[in-house]
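Just the one chain here, the form predicted alone, laid out as structure tokens.
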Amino acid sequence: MKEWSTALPTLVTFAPLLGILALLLLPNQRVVVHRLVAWVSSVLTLALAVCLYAHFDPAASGMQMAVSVPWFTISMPQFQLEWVFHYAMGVDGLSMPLVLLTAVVTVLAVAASRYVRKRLRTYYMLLLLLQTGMLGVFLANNYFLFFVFFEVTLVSLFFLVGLWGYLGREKAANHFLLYNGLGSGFLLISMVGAMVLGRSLQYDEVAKKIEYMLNAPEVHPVLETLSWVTLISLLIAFAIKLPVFPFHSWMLRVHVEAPIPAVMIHSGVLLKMGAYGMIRFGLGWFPDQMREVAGWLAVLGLVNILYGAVLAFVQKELKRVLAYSSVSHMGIILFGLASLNGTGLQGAVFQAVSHGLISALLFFLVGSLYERTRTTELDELGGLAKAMPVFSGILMVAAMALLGLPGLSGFISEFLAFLGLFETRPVLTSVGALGLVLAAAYTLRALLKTTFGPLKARLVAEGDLVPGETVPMLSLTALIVLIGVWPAVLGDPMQETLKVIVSKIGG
């Protein structure tokens, strides 16, 4: 590994704020210029994180072009306790395909940023502010650092939804808030659980010291009431954040009221973080604790599928459809997690990047049609075949993509989940699968609703997609199927570090 390459995570992460420095220099009327910077800058992260995937080894476990530097230091020395935080960056296969999910995701919500007009530059400025919290939450290596990055985040997408959302932005907003900072909450408990247990928040070395003190011969009670207090706080701020069923209604008011490429953002990256976190701290800090609440795991991503799907069929406004659509989805990646074996894992992983680009795509289409009809009620929509047959032709593809069609991202990522829980509860798995039929139907409802039948009255003049829609659409669409024929472009790089959480899990 070149010397060089330890600096390319940290370049990664903090490129956004390049950006951002060249739009506070930039006086406010200069809104074509706002537009350039935030496309440049963009696009420049996007490059450094195909640099980093070029420079990723897809034979190595463990973190790569990692770097840790010791950032400050907090004593209690009547207790003889220090810890040391560090400023830790690094790069492992499950991190790097939700670090290109986000550069890719962040490129199309600049493209659909057209949409907006007020404000140009604090819009872009907390955008790529918010790519910069997201990048740093799947490159940290230290869980203080991922805290903070984690909490950027939360700020800068309260900040977009609250002043460029629509009618009900600001209680989408607070909503927003209340959970999120609820979350954050239990996941600053589990960060001083984690301190105590492992006198670290180095990834790797909080969990060797977990692993150690929990399969002593001799393990304190004292301790392990906290390793489950520390494993279940984890569990709720991640649960909060995926969302899960009953923690999903802040989720749906972000979606309907939240500015198009801030759903775009939130949807596509922001709820996988909560898939994430399971993964990496809960999986890979306390594999033996997750085997026994492996089983709670599977039926609340039953729930999740079954109650999104249903709901997401009797909806009548296209982004209500999306929404609990999502909320069905994340049940798929609950499952994964669930199987707690190599295929479901993987499936998880899969289905996060897979949702996020199929989400992202959708939403810019949405986005597109609002802004050409000033509606998005099923029943105020139809024929729009006749008048925008591109745009009717990519809405068909990422249709197809949701409700799982073979050669498209969606179904690899579906077949793997459930394939990987089946083998250890093919009834629950089975009853899953009905939501499966119902992605189908509340899918096929809405795209025929939308795209088939008589043209309205008032669409009759509705004009096709533009230039600038359509090429990141179409990007977006390659991907989707790129991942859909060629899956092993995604999951080469995560194989290694799968297989080392497998074994701690017996999986």
Second form
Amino acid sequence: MKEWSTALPTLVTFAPLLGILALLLLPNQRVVVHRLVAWVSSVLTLALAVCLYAHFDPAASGMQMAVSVPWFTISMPQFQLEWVFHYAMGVDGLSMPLVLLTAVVTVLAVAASRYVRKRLRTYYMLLLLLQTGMLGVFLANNYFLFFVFFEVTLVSLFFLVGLWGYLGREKAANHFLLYNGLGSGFLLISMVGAMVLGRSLQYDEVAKKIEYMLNAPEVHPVLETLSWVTLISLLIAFAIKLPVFPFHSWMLRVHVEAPIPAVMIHSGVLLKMGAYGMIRFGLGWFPDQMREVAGWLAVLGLVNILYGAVLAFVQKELKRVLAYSSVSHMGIILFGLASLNGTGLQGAVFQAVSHGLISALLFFLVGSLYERTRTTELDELGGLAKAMPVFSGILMVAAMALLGLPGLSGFISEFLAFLGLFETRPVLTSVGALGLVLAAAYTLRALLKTTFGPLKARLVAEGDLVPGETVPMLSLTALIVLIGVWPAVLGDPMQETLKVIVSKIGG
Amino acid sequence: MEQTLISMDWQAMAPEWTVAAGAALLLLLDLLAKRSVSRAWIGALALLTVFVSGGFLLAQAGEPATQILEGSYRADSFALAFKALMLTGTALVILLSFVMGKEELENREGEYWYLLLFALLGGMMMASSTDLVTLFVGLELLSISSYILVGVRRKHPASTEAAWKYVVLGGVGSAFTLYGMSFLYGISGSTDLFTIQQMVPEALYNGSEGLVWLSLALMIVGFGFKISSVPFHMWTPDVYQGAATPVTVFLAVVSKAAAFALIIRVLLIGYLQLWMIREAFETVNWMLMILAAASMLVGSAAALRQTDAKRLLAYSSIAQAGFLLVPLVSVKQGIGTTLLPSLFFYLAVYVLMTAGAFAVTERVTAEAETGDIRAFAGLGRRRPWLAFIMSVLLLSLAGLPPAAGFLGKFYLMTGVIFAGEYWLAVVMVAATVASYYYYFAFIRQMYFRSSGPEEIKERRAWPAVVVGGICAIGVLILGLWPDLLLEPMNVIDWVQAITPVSSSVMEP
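The form predicted in complex with the partner chain is what I need now, so please give it after the form predicted alone.
Below: every chain and molecule of the assembly, starting with the one above.
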């Protein structure tokens, strides 16, 4: 491993800040320049992320390219403690796929920003800030740092929703802020708990300390309580983010009201931070206790799958269909988590990435549709296959991926997640599989309502997609197919990391 | 050894002397100068005084603790840290006052400036005293000057009313404090806090236990008024709203810092033994916990409903007082002093956040000529930088990283969890989540609403921008490089605050 590569995680994370700086310093008020800067910045970040992937050693299990420098010290003399906080970054098999996902989805979101027309300089600055936050969340190797980046995403998305969203934007932004603020509160509790338990906030040190402490012959009851408090509050925090029923209402609003690029990022990446947190901190730190709550996670997953799917079926508006389908698909992630075995976990991470790509693509399509027709009501759409063949073609592929057609990324992830849980909870899993049928039903319903049937008169004049839209969409489609036919490209890097986690659970 | 006034180490008081001399000089100048002469330069002199005093203060850094006046007045690192905070706060207030202009002060600028310095002097005395008498003198000097400052805008009915409320309720607070002090004197026969420290356990065991608790309860009521903690907070919104903004900043920042210095001195020196005895500790702890929790919850809940910008900030400062009380709770039995780093860090950040937020508010509400929070509507477009500064300050107040307010709250919370008071941590989180809503009320106005069609009156803005900017930059820098403050704080020997200076220093 070359020495300079330890700088890579930091470079990737802060690369978008260069774009922000450029936007800030450029005196030019011409929109073209702002768009160009955002493009260059996001593509550069993607290139760096790919570089990170190229340097990634799939055979190693721990954090790679890790860097850790003391940041600041707080002292608690009344407890004879001195804490050195570290600026610690690194990448492992769990974060690698999500970093790539973030970089890809951001480029796509910049492409979809063509639909945004007001206050572009500020808009792009916030978008890039959001990207820094997301990358930091996945690349941080220290819980404190994780929290800081986590909150950066919260604040930047709040502004993106509230300023550039649709009619109900302000309400959606408030809703988002309150729910996620509550989540941050729980996250804060869990952070302090982890700090007390682990005497550190470095991921592996906390894991080691907790394992050592909870496996001691006599566990102090206070420690046991504290470890439960920590685990439960971090599960709640990430359940809000994921979102798990009944914490999902904010997410529906954001899906419907936020500007399209923000929804792509939100649905594509931000929801996955919940899954990431549950695996990283829940399974990584409290493997034994997670075994005890796994049953509940599976039940919640089932609720999410069925509830989301049924409600997706009755929605009359395209974005709401997709929002509820996201709820349903996050249930599959919970299934994968609850399985506590390698297959299921792999399924969960696969699902995180795959759903990220698919939903980004779908919302991009919805954005392009809205741009032309000014409506996303299913009743007002129809027959688009004739007027917009390219659009309809891509939409069909995306829909097939969403309902899990073999050969596309959605299939692999759902298959793995269900297979994983089937080993331990066959009945529950079988009921959950009903969700797949429902997924086919709501997806096809939405697809048919938009593309088939007679062409609505007012849609006749609409032009098809332009190259600025098709090129990014097709590259995304290519990625979805790539993962579908060659899952190893995603599976290999995460193998070793997940193995370590699974070995600790003993599953 | 016998000390004479001459042989005393007067240098220990150099910062206070400077402020006192400066105030006296300004007073004379104001009296002698012709009415037609502008008073603006008096403000410049006041700022100079604060800087010179700060210089003397810096020169004391690292020196061993000294005490004078029969041990009733001491210059130790604790006093030094708090005085530095108060001087910073006053400097910000003075900078901000430059914007107030003639019409606001009704040509009474002269007395405004020297009263400000006298109030500061009172605060500095409170930080240094370890004797009930000097403490009370400092407290009253601060209080009385503040009463007048609040009412300095005579033609504003709101200001007059606020001054009235403040005088009456502040007087009640002082009375409670004094009453409590008298019992303490009765128990110990001394006004010296270190003597009292030794007499308190004796009183606890020889049947005067009730008097100890009575004195403590009375003093906590008095202090509660001064830091505006619930349930002694009623005056705060009215007074903060009615006073001229720089005065509000002074009350919220300098006065509060001084009150905390006072609380720490009295509680941790005088009543130290209560922390040592288990049963007594439980009682003190519960008193403080309830005070802290009630302030956080009531302050936050009331802030949610405010539509007036200054009132909102006033209620938020009540909630912040609750946060500031938290470290006193997390003091574990026996080791009284060492909570101070987290309290001091949060207080320092609080000074910056609050001063900055009020500064921007003053500017915006003056422009729009309304105190309503809707004055902020469209600020993001109208004055992007001012809106950005305000956003940073609000994010810090709400406790969001990377602003320093987050680290401050985190620091406090760690202490609470370590002390095992989980429920208080939950209250902190609840208050913080509620605070997101009301602090973001400003942000919603600034960015999500557009200002009405009416023309906004342009006013002189630079002091608000300078003060707000300094505070916002400070908050960001402390958030990203907290070691800049934490490191010097770690060097400070906080235990000095409650240990008597060894007699060898007293030798001539």
